[in-house]
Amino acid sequence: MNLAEVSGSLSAIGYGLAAIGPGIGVGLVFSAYIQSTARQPESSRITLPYVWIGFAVIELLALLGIAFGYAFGQ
């Protein structure tokens, strides 16, 4: 046996990295909306719609990535 050997999936570690992108996104909307509102007060209830649904597909990314990380993975 080599001690460099890697057995099992690693399917957990690829989507571990693919996360990051999807959790950097949704921090990326969050603060743009947060900065926005911040500046113009009275836009916030104009803009939180755009928040969420953009919250939705960054997070749909996410379930995607853990999705085909183990489908393909094997």
Contents of the next structure:
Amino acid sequence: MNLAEVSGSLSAIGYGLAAIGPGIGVGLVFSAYIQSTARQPESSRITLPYVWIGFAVIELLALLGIAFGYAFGQ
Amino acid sequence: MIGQSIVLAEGDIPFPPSVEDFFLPSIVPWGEHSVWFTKFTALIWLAVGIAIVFFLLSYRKPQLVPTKRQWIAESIYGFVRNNIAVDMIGAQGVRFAPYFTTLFCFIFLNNLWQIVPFVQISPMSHIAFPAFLAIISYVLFIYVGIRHHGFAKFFKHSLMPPAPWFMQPLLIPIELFSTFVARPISLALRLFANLFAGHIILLVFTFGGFVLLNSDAIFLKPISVLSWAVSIALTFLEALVIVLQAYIFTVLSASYVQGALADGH
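The form predicted on its own done, now the form predicted together with the partner chain:
Zooming out: every chain and molecule, the one shown earlier first.
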């Protein structure tokens, strides 16, 4: 008995699952930045480059999902 | 390109978009799939030309009270020098500011093709261009580190973090991978994947509009307008992404150079 039949590629679902982690991670980066800036407004300029570096490193995980989805999806 | 859109409107829509949509027919020889002179070649040279002409023109007669164009050019350079090079590397970052400014402008202008109407594809959505930029930054930070520390000390510095000796067999492979393998790959892949994904998203909503318009269900036809509206909204999101990616590529290059120059931990 087929309860749910799927045709075509499952990579979109896989990518959706893979994007959960980076989504949470990017959220944590910006929440930490907003909190630190609220507590110490003068520090906002100092921490901003590190926010973008952290964001970029985490975002890469989601982007790897896109690239590998096409690279290995055939 | 306008010809392409007319063909699209007549049906035969390549939906869902795939990797093949990134391999456009070349300009010389016209229409064939060869690599001699493609749209991407033209866009790269155009971006380089725009950058050179803009900076030469705006700094041809520098004035103490800057004109509007000189002010823009100076703020771009000043932003990269003060907010990226000096902030990340410190006082000696001024040495690297010209490279970072060139890198920033080159990536930004090439990314900008992503949202320019009737062009709407960035050369950076082909891995070759980001990969070569990443190699330049990779060679730069290794060269700078070796110049600064000497060959043996630089590799000892970057491969052996200060930790107890029995941890080193575990740490050295991790450091080797993260510094000398993952860094260039991640730099290249980040820029490439952002623009690739951005272009795919725009294709999904633009082609999706045509698919909805051509569908048999009468109630689905008006939704194509919504789809195109979303693609316009996403173009504005892309505008944010292209600036951010140019900035991130430059900031990460600067932080790698800073890591290579750092004295001890």
